[in-house]
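A single chain, nothing else alongside it, follows as structure tokens in the form predicted alone.
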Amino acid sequence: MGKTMLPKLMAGLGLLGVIGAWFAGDSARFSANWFVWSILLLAVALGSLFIVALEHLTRAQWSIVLRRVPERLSGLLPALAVVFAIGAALGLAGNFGWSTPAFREALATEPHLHGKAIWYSSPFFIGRLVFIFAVWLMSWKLLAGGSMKQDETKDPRFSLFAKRFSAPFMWLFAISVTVLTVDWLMGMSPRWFSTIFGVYGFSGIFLSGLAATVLGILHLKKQGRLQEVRPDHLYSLGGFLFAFTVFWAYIAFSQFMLIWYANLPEETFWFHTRLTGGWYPVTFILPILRFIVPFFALLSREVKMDARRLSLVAVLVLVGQALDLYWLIVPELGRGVLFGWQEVAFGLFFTGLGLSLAEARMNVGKDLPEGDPNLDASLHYHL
């Protein structure tokens, strides 16, 4: 019961600081940690219904046995839609960017800025996020909540379907992440350049998916479920992390690379900023979190197969993740490193809510997608 209700405390206990943040009048800086925390989670949903789609479209028979926990971690979407519908709502969005005063006046002003004046436009950004969301809504009824009614009907046309859907998926799933990462973190800095920007967005996501799908599998086998995954399946999904870190680092480096040698200064002051004062320590941090310990960490066959370090690992990965979107929007706000009670309260409220919706969507359907044809091949899987 205890760890049951923690979460749910955690939510409480942060809800009261959010609360007192909202209050405290310091507008962007409430922006801010809401970005963050709300992005971290999105990351979660959409690199758990990524998965799902890579098995169907590849055919991938090892990990059947494992895809209902990103098919139920998939389903945050819903609850995400919400958050950031309050976020519009709020109108935290008018703290940043493209939206300011002085970007719209810069926007006649400066040529190179012209060709983002219909980008950067309220009606249009409004439409992209609601055009957006509806696909990714859409896709996770078809794809999650066909294979749970695949449980009951044991029809294997479906399997064919998410196979053909899948593909155009992927184009969507593609454009829809570059506009997310464009508009909710690029634009926080409407005058910066980078065309690498979706990949390096993309690289986060699906490493929050895969982290968060290995969490939730172990978490399950803890709880005695889901005992037909075996050291094989996790060393696999150990692989995945290894392969998506290094990938991570290698877009990150391209960016910082690309724009440190072409010296142009439309490109450079943005990392100028993140290298200069009290950022410095944590742009030196962030390679070290995100990609030195756990490569190192995962090049043993043995890490990969041991459940309690491959479970450390992971969380070391969404922990990552969530210094990486801080560095990515507070600069933004030109104040310096920010870390007091607001962040704080924000962490324990958006930690404590993602955990007990997770928790909730673990008790969604059956723990293995029984009505999938190709189900005994994943049960007999070994390298």
The other form holds:
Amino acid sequence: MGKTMLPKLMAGLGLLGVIGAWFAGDSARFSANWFVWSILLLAVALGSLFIVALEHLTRAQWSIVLRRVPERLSGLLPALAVVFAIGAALGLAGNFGWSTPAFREALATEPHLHGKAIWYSSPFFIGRLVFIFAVWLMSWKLLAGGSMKQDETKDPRFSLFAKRFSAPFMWLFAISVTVLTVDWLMGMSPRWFSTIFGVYGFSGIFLSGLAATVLGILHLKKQGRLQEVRPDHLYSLGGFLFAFTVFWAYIAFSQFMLIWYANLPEETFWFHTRLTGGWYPVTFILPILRFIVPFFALLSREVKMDARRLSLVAVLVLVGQALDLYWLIVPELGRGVLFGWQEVAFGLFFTGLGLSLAEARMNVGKDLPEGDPNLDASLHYHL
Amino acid sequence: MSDRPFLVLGLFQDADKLVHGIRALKSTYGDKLEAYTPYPIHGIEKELGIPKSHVGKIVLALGLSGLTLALGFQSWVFTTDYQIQFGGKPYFSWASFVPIVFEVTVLLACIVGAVFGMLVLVNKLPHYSHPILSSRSMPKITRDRFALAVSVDTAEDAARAEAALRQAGAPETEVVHGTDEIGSGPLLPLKPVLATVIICVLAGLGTWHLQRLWNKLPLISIMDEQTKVLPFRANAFYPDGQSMRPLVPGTVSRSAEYAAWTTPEEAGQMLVNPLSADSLTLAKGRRGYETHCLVCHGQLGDGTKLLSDKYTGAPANLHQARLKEAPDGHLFAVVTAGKNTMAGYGKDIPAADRWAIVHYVRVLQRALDASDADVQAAQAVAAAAPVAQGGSH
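What would you give as the form predicted together with the partner chain, now that the form predicted alone is on the page?
Below is the whole assembly, all chains and molecules, this chain first.
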């Protein structure tokens, strides 16, 4: 009882703080926090959707027993569309990055920004945002919704359809995630550019989806549900986490090293902000939290198979993603490291919100995709 | 090669049946059991009671040593042994070390650790053969059968093991003869090795030729085609159609020298060595001398050239009285503008370094016929300070 209430309590308490922060008047800080946390939840939902599509596309059998968890987590998407809509209604996007008056003026006057003027023109920008959410919602409906329907109909044709749909989905996903990261993360520093940035965003999104899936499974197992998921399945998920932990480090370092080496002022300033003053320790901690600790933790087979230790790593991955987003967005306010009651309130609110939404989603449909013709093979999956 | 029964194989149809077989025979045969399967079956080592392999630890240890080695070596080279400036970066530029650290870590961990660890610990080098390899069942085991092997010594043993395997659910059994002593079995499969060598050589030659053709293809021509400014080429980008840009009127060079002298003798009257002969300057001078002058003038400056006799010039002996008495400016002018068959180094060596070389020539001149007093003075200095001071002027 007490445990299930906790997320709602956090969300409620946090909401008071968030409302307080709104009236405290520091709207730039409010927007930064809003985007850090809403993009974190979005990363969880999108990462889960990606896992579902990836498993369909490769016709993976091992993951069928646990597919319901990412399917349910991708069901956060409609709520997140609402969160983004509220953000837009509050005018949060107007606070910094590409939408500040100063940058708008520069777009009109500085010749080298002319290309960006088209990119950041309002109709194109809003059109993109609507488009990417439409892509995600539609894919979620088709993949997760279809799968739940298959429980009843037991129609094997859905599995074939899901496999076929997942191929174009990969293209759409690549494009939409690039738009998301370029507009809402790189766009916070609109003069800066890095061509690998979309991939960087993707690595964090996939990791978030994996970590949330692991936590969702272990949560259900604790309740005595989803006992069909055995250490063999956890091991494979842990392997995924391990691989993409390394992938994140590879991409993050590639981005840093090329910019550092070429030393072009129009690229280095972004890192310079993050390597000076209070941001330096944050930049230092980030790779430790996101790479070194999970890397060594996940090396051992025992950790990947052990529910308690694997869930610790998964929490760490999500904390790392939150810190990563904070590190991407907040320095652009140009006010040094911001950490106060507002940040705590936002953390409480969105963590509580995410947990309650996810908890509610965990009761949607059956725990196993019973209509999937290959479920049996998955139940008997051995490493 | 002895011909006693060595192994009895029971072939199971799938991994589950194999595991059941192991469980049935475990109590009787214990560590005499071994499994051979077409693909790795996780967890089977637990069923067989095989302790956890050390390969993981070896890989980790070697990976960490690769990391330390690569990081340490690069740090030492770039900060102490051979300092080179790259684009104004500090000598200790850890970020540029990372790719090599990564490579060496992976190399040691995977190739040395995993592959050699596997060869020794799992494949049991120096045993290079095993009777099972020449058994009838081997082709099946590499395809779709899961073999449980029982080690046996005698024919009676073998018969008992066969019966037990059949009872445990293996429809097929085979008794394999032989031993696993080192030196049994064929030494090296000659034909496959020869074939591999030939394929490697052909592939190497083929790639070498192909890539030369390949590089010429329009899209691939590796960096041959670039939209960059090349000297002495037409360039449509600039209004005057030239790629080389004229200097802005009134430009003043920061490094050009304005020589008011015309001959070394004149320079000797006009110029004074601007550097003091401290140990740093002398070290720099020595490096310059050894880089540029030593091949002709010799280690000691006595004119014994290292070049072959095809070089017909006669480099001057720098110890001749005239040159010992000549002022620094004279030597500087020779180094800058050359003399007769000696080319000038004004374009190649910065002025400060040329002056440092002159100091070092003085050191050579003085050192070759040092007096006893000089030697004593030098020893006294060396005893007083670890850094030797050289040159008196």
